[in-house]
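In the form predicted on its own, a lone chain appears below as C-alpha cells.
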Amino acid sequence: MLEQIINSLNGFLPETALIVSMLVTIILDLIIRKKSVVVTAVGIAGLLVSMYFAYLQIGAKAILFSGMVVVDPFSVFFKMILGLSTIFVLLFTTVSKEIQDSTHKNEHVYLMIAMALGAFLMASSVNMLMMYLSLETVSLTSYVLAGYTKRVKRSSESAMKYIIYGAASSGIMIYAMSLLYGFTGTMNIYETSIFLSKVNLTGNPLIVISIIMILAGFGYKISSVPFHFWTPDVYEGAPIPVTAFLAVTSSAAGFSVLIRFITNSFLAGALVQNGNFVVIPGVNWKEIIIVLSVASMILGNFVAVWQTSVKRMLAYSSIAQGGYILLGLSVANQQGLAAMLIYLMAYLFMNLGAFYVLILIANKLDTDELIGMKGLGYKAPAVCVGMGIFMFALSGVPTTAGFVGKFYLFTALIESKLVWLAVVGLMNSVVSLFFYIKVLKYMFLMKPEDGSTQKLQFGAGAYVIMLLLAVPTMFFGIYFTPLVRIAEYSISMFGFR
C-alpha cells in the first residue's frame, strides 16, 4: 500500500505543486497584509511548475491511488489548457478595478489556484466519486470567487444564486452516480462500461435517467440549457476577471469530465473501432447532448441578442460557445473528439481576450454597458481592434482560431452524416454575428454622446496581455496545424483499459 502511494505521489506532481503554491501564497498573504503583486506573482510561478510537471508526462499512462484518477495525454491537454488560463486570469486580476477595490486582499489568488486545482483533478478524474469530489472543489471556490466584492449588492445576489442552484445540481448528479452504483456494484466508470456491456439495457429506463440527472452536474459546469438559469446573473455579477475564469477555466473542466464520464461509461468493449465510439445497446446518450447541444445554441445565441450589458451577452454567448462545443461529442467518434479540443483551445484565447478588453473598458467608464461604449473607438482605437479581432473571433469569422474550431466541428457532423446539426450550428454563427458586430457598431459607427474624442491611456502592460491574447487567435486562425495535432494526439491515446 505505501509503495502504492508512493508511485501515485510521482504522477500526482502537477496537483502537489498546486497545492504547494496554494500554501504559500496564504502564508504571504498572512505575512504581506495588504493587496501586493508579489502574492499574484508566487501564484503564477506555482502554476507554471504545475504545467511544466504535466508538460513532463507527455505520452505517459498511469492509473493513481487505485483507480480514482489516471495520468493520459487527455488530462495533460486539459491540464495546460487550465494551467494557462488560470494564469491569464490572475494577470486580469493586476489590472482589474474591482478586484484592487475590493476590502478583500490577496484572497482571491489561492482561491483561484484552489480551483486550478480542483480543475485538474476533474480532468483526471476515473471515479464517480472523484468527479464528484472534484467537481465540488471547484464549485466551492466559485461560489466564493463570485461574491467577492461584497460591497456591491449584485455580487453578493450573484453568488447566493450560484450556491443555490450548484448545490441543486450537485445533489441531483450525485444522487444518479449513486442510482448507477446500486446497479453496477462499482463508481470505476471503466468497470462501469464492462458491466453494462454484460447486461440488456433495452427498455431498462435507469440507465437513461441516471444519465440524465448526472448530465444536471455536468451541465450546470458548462452552462448547458437547461442548467444555465446561473450563467446570465451570475456573470454578470461577479468581478469580469472572475467572470473570464467561470466562462473559459470551470467550462473547460466540465468538457474534460463530461467526455471522459460519457465516451468511457457507455462505450461497449474495446474504447473505438476504426476511429468510431462502439455504444452499448439500449444507451441513448448521443441523442441526449444533441438535444442539449442544439437548445443551447438556439437560446444562447437568440437571447444574447436582446442584451444591452456586454457582460451578460457575453455570458449568453458562453451557452451558445457550450453548444457548439457538445457538438463533437454528439459525433462520438475520435474526429468529433478532436474537433471539440481543438475548439477549446481556440475559446482559450478568444473569450480570454474578449473579458480582458472589458476589463480595460470598465476600469475607464466604470460600465459594460453598451450604450457608454459609444465612439470608443475614437478614444481607444487600439483597445477597440482588440475587441473587434476577438469578436469576429467568437463569431467564426475566417483567419482567426474561432472558424477553424467551427470548420473542424462541422467538419465532424458532416462526415457523420450529421449536415442537418451542421447546418443548425452554422445558422446560429450567423444569428451569433449580429451581437458580436453590434458592439463594434457602437464602439466605431458611433460618436461618443459627450463629443469628447479625447484619448484614453492605457499602460504598456495592459497592450501587451492583449496582444498575449489576441496573436494567438489570429496566428491560429492561419496556421492550425499544431492545434490539430496536439488535439489528435490527445484523442488518439484517450482511455485506459
Given for the second form:
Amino acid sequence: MLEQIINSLNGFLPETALIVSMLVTIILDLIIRKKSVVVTAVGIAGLLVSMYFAYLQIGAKAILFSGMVVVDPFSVFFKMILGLSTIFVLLFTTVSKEIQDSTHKNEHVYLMIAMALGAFLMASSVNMLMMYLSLETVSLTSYVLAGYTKRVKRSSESAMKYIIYGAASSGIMIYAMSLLYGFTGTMNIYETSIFLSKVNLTGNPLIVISIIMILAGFGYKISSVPFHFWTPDVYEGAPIPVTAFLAVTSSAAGFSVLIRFITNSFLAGALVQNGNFVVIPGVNWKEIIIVLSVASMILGNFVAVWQTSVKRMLAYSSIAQGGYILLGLSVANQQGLAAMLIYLMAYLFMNLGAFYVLILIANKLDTDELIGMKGLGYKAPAVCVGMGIFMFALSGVPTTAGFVGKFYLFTALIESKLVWLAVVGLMNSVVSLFFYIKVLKYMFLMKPEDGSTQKLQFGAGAYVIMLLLAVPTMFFGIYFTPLVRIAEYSISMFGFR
Amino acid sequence: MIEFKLLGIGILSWMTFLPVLGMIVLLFMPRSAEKYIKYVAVGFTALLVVLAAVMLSVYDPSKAGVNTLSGFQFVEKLTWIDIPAYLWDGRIKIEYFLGVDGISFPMVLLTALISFIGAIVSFSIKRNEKGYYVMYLFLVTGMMGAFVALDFFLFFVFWEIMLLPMYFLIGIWGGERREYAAIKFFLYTFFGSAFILLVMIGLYFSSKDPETGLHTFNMITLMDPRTIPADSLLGALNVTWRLIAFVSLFIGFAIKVPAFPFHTWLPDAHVEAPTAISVILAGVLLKMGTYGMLRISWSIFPDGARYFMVPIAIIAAINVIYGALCAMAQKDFKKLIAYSSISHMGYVMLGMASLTTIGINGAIFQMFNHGTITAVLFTSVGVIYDRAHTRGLNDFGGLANKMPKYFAVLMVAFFASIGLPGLSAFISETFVFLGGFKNEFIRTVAIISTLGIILNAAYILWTIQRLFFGTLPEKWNELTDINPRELISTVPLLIIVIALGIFPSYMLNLMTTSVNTLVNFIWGIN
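With the form predicted on its own in hand, show me what the form predicted in complex with its partner chain looks like.
First the chain shown before, then all remaining chains and molecules of the complex.
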C-alpha cells in the first residue's frame, strides 16, 4: 500500500507542484502583507513548473493511488489547457481594476491555484468519489472567488446563488453515484463499464436516471441547459477575471471529467471499433447529450441576443459554446472527441480574449453595458480591433481558430450522418453572429455619445497580454495542423482501446 | 498548364495578396502622410489592372480548363494543411490551389478593373480614410481570392472573409440606416454560407481521389465522377441527397446573386452603402454568386443542374420581371439601379439555366457587362448625390442643359443598360435569350422573360425623362457638371462597353472553349 503510494507520487508531480506553489504563495502573502505582483509572479511560476511536469508526462500511461487517478495523454492535455488558462487569468488579475481595488491582498492567487489543482484532479480522476471530491474542490474555491469583491453587492449575491445551486446539483450527483454504486458495487469507472456490459439493461430505468442525475453535477460545471440557471447571474456579478476563469478553466475541467466519465463508464468491453464507440445497449447517453447540446445552443444564443450587458451576453454565449462542444460527444466516436478538444483549444484563446478586452474596457469605462461602448473603436482602436478578432472567432468566421473548431465539429457530425444536428448547429452560429457583431456595431458603427475623441491609453503590458491571445486565435485559424495533431494524440485515454 | 511568375511568386498570388501588401503599407503610413493614403490605395489597385493586362496578354483562350487540370492557366498549387492519417480519421489535405480558366478569367479582369475604378470613386470619402482604404483593399483580396481559388476550402475562406470588410464599409461609411443594412447583408450571406459549408463537408467525405484514395477539397478532382463513389453520402446512388446538396448550394449562392426570394438585402445594402461600395457590390460581389454556381453547383452536380433547370429558369424570370417592376416603382435613383441589378442578374441566371454554350457564354458576358455598366450607373448616382444631397428622381428635371457632360455619360450607360445594339449588353442579353430559346424545356420561360426588356426600357427611359428633361427646378441652378476625377472613373468603362459592343468576340473568345467544355460535361458528352 505504502509502496504504491510512494511510487504514485512520481506521476503526481504536476499536482504536487501546484500544492507547493499554493503554500508558497500563502506564506509570501503573509510576509509581504500588501498587494504585490511578486505573489502573482510566483504563482505563475508555480503553474509553469507544474505544466512542465505535465509536459514530461506526455506519452505516459499509468494508474496512481490504487485506481484513483490516471496519467494519460487525455489528462495531460487538459492539464495544459487548465494550467495555461489559469496563467492567463492570473495575468488578467494584474490589470483588472476590480481585483486590484478590492480590499483583499493576494488571496486570489492561491485561490486560483487551488482551483487549478482541483481542475487537474478532475481531468485525471477515474473513481467516482475522486471525481466528486475534485469537483467540490473547484466548486468551493469558485464560490469564494465569485464573491471576491465582497463590498460589491451583486458579487456577494452571485456567490450566494452559486453556492445554493452548486450544493444542490452536487448533492443530486452524489446521490446518483450512490445509486450507481448500489447497482454495480464499484466506484471505479472501468469496473462500472465491465459490470454494465455483463447485465441486461434493457427496460431498466436506473441507468438513465443516474446518468441524468450525474449530468446535473457535471452539467452545472459546463453550464449546460437545463443546469445553467446560475451562469448569467454569477458571471455578471463576479469580477471579470473570475468570470473568465469560470467560463474557461472551470468549464474545461467540467468537460474533461464529463468526457472521461461518460466514455469510460458506458462503453462496452471493446470500447472503440474503427473509431466509433461501442455503447452498452440500454444506456442511451448519446440521446441525452444531444438534447442537452441542442438546448444549450438554442437557449444560449437566443437569449444572448437580447442582452444589453456584454458580460451577461458572454455568459449566455458561454452556455451556447458549451452546447457546441457537447455536439462532439453526441456523435460518440474518436473524431467527435478530437473535435471537442480542438474546439476547447480555440475556445481557450478566444473566450479568454473576449473577457480580457472586456476587463480593459471596464477598467476605463466602469461599465460593461453595450450602450457605454458607443464609438469606443475611435477612442481605443487597437483594443477594439482585438475585440473584433475574438468576436468573429467566437461566431466562427474563417481564418480564426473558432472556425477551425466549428469546422471539425460539423465535420464529425456530417461524417456520422447527423446532418440535421449540423444544420441546427450552423443555424445557431448564424444567430450568434448577430449578437457578437452587435458589440462591434456599438464600437465602430456608432459615434461616441459625448462626441469626444480623446484616445484611451493602455499600458504596453496590456497590449502584450492581448497579443498573446489574439495571435494564436488568428494563427491557428490559418494553420491548424498543430491543433489537430495535438487533439488526435490527446484523445487517447487510459483503459481506452 | 501555363505558369507565370514574378519574383518567384505566381501572378495569381500577386493579384490576390497585393492588396494585403497595400493594407500593410497603409497601416504603417505616418499621420503626416495621411493625405496620400488614397493615392497609395489607387496605386495598388492600378497595379492589379496592370497585372490583369499582363495576364490577358499571356492568356491562351484555346485551353478549356473546367474539369481538366492541364487546361487551367497560371496554376499555383501548394500544400496548406496536411495532417497525416489516424486510423479513424483520414488524412486531411487542404491545398493552396489557384488557377484560372475561361469561366473565372473574365471575372478576374472585372475585379481588377472595378477595384481600380472603385478606389478612384472612393475619393469622396472624407472621414477616417485610413480605415476605409484598409477595409477596401481587404475586400479586394477576398473577391479576387474567391475567383481564383480552385480548392473548395480555400474558396470558402475567401468567400467568408469578404463579408467582414463589407460589413464595416457599409456600417461605418454608409448612409442613414447603415447599421441595419450592414447587419442584414452580413446575416443573409452568413446564413447562405452555412449551407455552402455543409455541402463542402459532405462532398469532402463523399469523395475519394481516384489517384491517391484520399478525401479531397480539390474542385477539379471533385468534378470527376470517379471521385465520388456511388454508395457514398453524395454518391450517384443517393439521388435525393445529391439534389438536397444542390439546392443547399443554390441557396447559398442565390443569396449573393441575389435571386428571388433572397433579394431583400440588396436594395437596403445598396441604398445605404457609400458610392464606391455600391460600385463594388453591384460590379463584382453579385457575380460571385453566379460564378459560384457555375464553378461549383453546375460542375460538381451536373445532374442537379439538369434536374432543376426549369425551376432555376423560373426564378430567373421572376428576377427579371419582378426586379424591373420594382425598379419602375422607385423614386430613389439608387434604389432604382439596385432593383435593375436584380433584374439584370436574372438574365445571367436564365443564361446559366439554359445549359447551352451560347446561353452560358451570354451569362458570363452579361456578368462582365453588368459589372461595367452598373459601376458607371452607381458612380453617376454618387455624382448627383454629392452635389444635390438627394437622390429623389422627382426632385430633378432639365439637368441635360445644366450638366451636359454628365448627361452624355449617363445616356451611354442607360442605353447600355437597356441593351441597345452596338453596346455590350445587347450581345450578352441576346445570347442569353438565344440560349433560353434553344433549350426546349425552358423556352416558354425565356419567352416570358423577354418582357423584362420592355419593362427595362420603360423604367430607364422614364428615369431619363425625370432627370434630364422638363424644366430645371430653381434650387439646382448652382449644380456643377461632372468633374475630371468622376470622368476618369466612368469614361474608361464606357469605352469598354462600346468596344465590346462592337467587337464582342474579344471577350467571348476568352470563355467560349471553357464554356463549351462545361456544357459538354453537364450533358455528359465528351
